[in-house]
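Presented as structure tokens, the chain that follows is alone, the form predicted alone.
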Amino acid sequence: MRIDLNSDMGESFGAYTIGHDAGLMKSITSANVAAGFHAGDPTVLRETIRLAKTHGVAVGAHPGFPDLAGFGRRELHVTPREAEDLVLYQIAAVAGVAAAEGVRLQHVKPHGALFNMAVKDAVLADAIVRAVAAFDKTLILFTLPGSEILKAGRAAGLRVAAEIFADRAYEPDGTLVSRRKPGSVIHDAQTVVKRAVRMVNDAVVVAIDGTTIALEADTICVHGDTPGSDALAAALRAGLEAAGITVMAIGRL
């Protein structure tokens, strides 16, 4: 078994660090890097990419919603054109600043709310599948298992990978857990490493209802802002990586 283990990186900005990037980049094998949209900023933008470039971790771009103040969080109601304008402009510029320090873009993953909505939203996902194809074809999409933007980038000939989370709880229909309610957000590593091996090796993730439901699983997500990402990250990939699967960059998969 093989998996992809990725993290959300570059989200400090100006006076505010957010995330533990340098020591996320130690055991990550892909990086989703803020465009300055939901977080970040020119500088912290090319710091991330030269710090993916220097640990071999592949440089993805993570659009997400005009939303500094709300993190990228807050359901925004934007036009089709407008969201697909949205997510090209930050795709443009993080695989712009990649290519001046000689990496190549490898994945496109929404943030937040833009994710969340564009899972049940069909026109949305229509949206970022347009922006991500019309930059380039060959970029996979980073997103949740049986969703509309699953369904909309193999519709449109993009290589998807389902994304499955091993810090957060699922709904019963496989959605996330909203972070308002409580019990959302997973915190301890034994419980977090225990299912994440389970939904690598048997496809299925118990819900926060008590069932268990079957899922896709190319990609691992860790937030790189949960509190002590760095050493969850860590504990995951040692964790996996005992189970026997070889924990390795999508685009290499």
The other form holds:
Protein chains: 4
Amino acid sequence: MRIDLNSDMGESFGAYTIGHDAGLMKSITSANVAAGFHAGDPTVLRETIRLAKTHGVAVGAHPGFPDLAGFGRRELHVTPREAEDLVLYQIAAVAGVAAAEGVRLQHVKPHGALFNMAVKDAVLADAIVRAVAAFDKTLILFTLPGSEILKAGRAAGLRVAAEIFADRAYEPDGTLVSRRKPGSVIHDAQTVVKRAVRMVNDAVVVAIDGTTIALEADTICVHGDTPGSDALAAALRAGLEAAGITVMAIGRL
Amino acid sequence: MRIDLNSDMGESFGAYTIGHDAGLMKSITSANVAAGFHAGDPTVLRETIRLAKTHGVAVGAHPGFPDLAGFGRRELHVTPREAEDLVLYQIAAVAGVAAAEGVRLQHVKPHGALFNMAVKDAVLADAIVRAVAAFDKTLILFTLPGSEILKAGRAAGLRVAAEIFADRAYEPDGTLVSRRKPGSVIHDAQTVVKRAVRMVNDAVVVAIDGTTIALEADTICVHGDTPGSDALAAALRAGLEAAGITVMAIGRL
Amino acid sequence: MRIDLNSDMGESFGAYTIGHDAGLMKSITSANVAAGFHAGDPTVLRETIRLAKTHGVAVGAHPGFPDLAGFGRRELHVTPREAEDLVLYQIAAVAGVAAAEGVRLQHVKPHGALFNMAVKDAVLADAIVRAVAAFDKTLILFTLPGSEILKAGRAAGLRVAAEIFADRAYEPDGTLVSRRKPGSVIHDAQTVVKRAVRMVNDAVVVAIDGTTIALEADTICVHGDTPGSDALAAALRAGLEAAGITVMAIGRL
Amino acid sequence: MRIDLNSDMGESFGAYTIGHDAGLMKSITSANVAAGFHAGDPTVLRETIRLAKTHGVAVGAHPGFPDLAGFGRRELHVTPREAEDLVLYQIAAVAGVAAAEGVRLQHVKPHGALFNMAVKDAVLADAIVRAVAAFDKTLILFTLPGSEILKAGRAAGLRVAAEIFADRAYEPDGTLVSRRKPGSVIHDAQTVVKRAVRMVNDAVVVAIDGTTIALEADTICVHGDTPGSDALAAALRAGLEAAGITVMAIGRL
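Structure of the form predicted together with a further copy of the same chain, please, following the form predicted alone?
Following is the full complex, with the preceding chain placed first.
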């Protein structure tokens, strides 16, 4: 059994520092690097790619809405054309800076509101997929199982990775329990590790109502901006490996 | 004899339109495409590259300071590291969007204050050259004859193009007459054409004091944001060709 | 009978020029001045206020979403708290620059998507109204008849102005015909003038289906960014005055 | 003897947090509140003013260059007209938001590179002073002793406060020792407190060469973005009060 561990990286901006990049890079296998629209800047981007290279972590582009004030978490109703072009631009920037550091881009993971909107909006999903495909058809698209963007990616012939969340509760239909509901986030590291091992080994998860549901799992998302996220990532990696699971970047699988 | 004609392109932004791109593309051979920091946006950038491709015009990156409010024309004292990284980011973005349109990047021309500062500041010039070389050592760097950045580019083994201005008066030392002085800009199209032909055929120009001075000339800059710039560009191209000079993109020479 | 004529002003930004401010100021009575988030900059803002003062035109704040790339026309899902604070900030900026020029702020008109969303979204409407009331309870709020923001403004005790569009077709329910439908915009100046006169004198308009509907009318919106908008504004003012209607800023009524 | 303690506040932006505002507000008497150009946003600005009001801390505007990426610390060569207008806009925004919270603006302190450039550049200093005076001639201008901006402020009839740094070494000519030199910053809290008491009580400081020099002192700057800055501020206030010095906002002196 094999699994990828991904985390959002490079979200600092100028004098503003956010996240625990140096700590997390020791445990993850794929870095989603902010492209400068919702977070990140050219120097942070390059530094993050160098850090990933040092740790043998694969690099992906993490495009978001042009909304630094909202950290890309606010819905912005751009046209499909605007969405396609702003995703293409951001992939190009990350890929080009990575190439200058001798690193080949592995994947694309849309950020925040862009990601969430593309889960349900087929037109937006298509626009994002067109941008990825126009740039490089071998890039892996990170998405939610069952989402419009996963469908759009497969229809376009892209390799698509199903992302799961070991520290989040699931509804019986396979969607995430809303953060507004009690029990939506799992804080105990050992519980998170056990869930992750079961998700990978058995392709199932116990939903919030106690039922066991099936779940595709190509990569596990590790949140980077919460206190203790680097310790959780380390525990997760150690726990997965102790269970005999190979933890490696998805592009190398 | 051969010459390249270049112009700044793709400087519109969202609802704001600037320049005469559609008209100029008919006459020029190299487009310096704004990269989104001092001007341009992802949709304008892509549209401009498509327009260049349609007209067989070569595409270059036109990186500038992150100062949309000042159109990149105000000195901004970034560190050499910041300069290197913001130039690399912008080259990467333009090159990647061009690649998605099947176009290979030909050149890099720094914009506005970044260009002017790098003429005299050897440290900044080195930073820009490092960015170009890190991205692609075959890119052509557009610069002023006699500048620090031309020296830095040559020292790094880059191909360097000397840019001249057919509609600007020259001092006897080969620098441009300041725009604040009378006679600095030549408005008569036929005079501009005659100067251009002589610059290319004889590698000389008559300076403002009447002396004839030598001048390297690889590419002529056509200003795009002045009224009538498209007509001047058309006259320039026609005049050069009528004089038996081949007008073509420098990367194809 | 009396009416106010308002137009969006001060939407240029740095090197980018938009609109026909100098021409329109001769005909309008209230200027909605961009506050620097969706358009405008500090120098344009101050210049626009000076221009309004010279022409005896009343000054209002025209706050929008922080989305220069989208000119404030794209929906951005900010929280009520964010909406309140960004509207307050923009009103403060315009009012303070106006005060430095000896001009007292007359009104507030939200811009673009912020305006359109507040027509239907009672929570957002309340947030905007809270910002206006926190700054100055004597400011006049420009809104659509029948909108949530008009209701919220009245509930908070603000003076509210009903805005009408002489160059737009109306549905029988008093809403505007969508720009995507044929016949939504009326281009003939004389037809626009006749409609405006009837709107003011009889408080009615003929809807697109031929029925005559009642319509409150405190201020007529003159679009400033279309070719010929200054000529239309001049025709509108002349036509209204020829019909015996007093055209003056609403705050002076 | 009386003294004011000031610190830069409200420099967080969206998801990015910087500084120790809540801790420092307990000890300082004047807050320089970021205006949204080099740092801060509308919600942070309003929250900071509320926090200052709660602690009885006087509020000032802290205008900077429009350079969030550089935190306003990079020289940006704007024209005098641009400088005047961008300072006026920022003062207006802070003053208006403060007024909505029932707080009257006390002072203006330019930030970072804008401050440093105005120390030496008389033309820029005049532009800043014109903006302050145009907005409100009773505002207090915080500046360095001996600077061009202090001269310009006095010439325009503004009340000017001389700012000193208790944790920085001085050259014999009264300027600060460059941060690049050893001994430029004093880290020991008790030494800082002793220096501050002597600066206020005797209007002198011992320079880095051991000579005792005279020094005007109206307000002491407390750096807010360094670890332990809140503890240093508390020690400073306690030490000054223990020495019988009244610590209060300069506008109340």
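Positions refer to the first chain, counted from 1. Just so we're on the same page, rigid core means the largest C-alpha set that superposes within 1.5 Å between forms. Note that this is a predicted model, so its numbers are computed, not measured.
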property: Threshold 2 Å Cα movement between these two forms for Gly210, core superposed; result: yes
property: Exceeds or equals 2 Å, Cα of Arg130 between these two forms, core fit; result: no
property: Rigid-core frame, C-alpha of Arg81, shift of 2 angstroms or more between these two forms; result: no
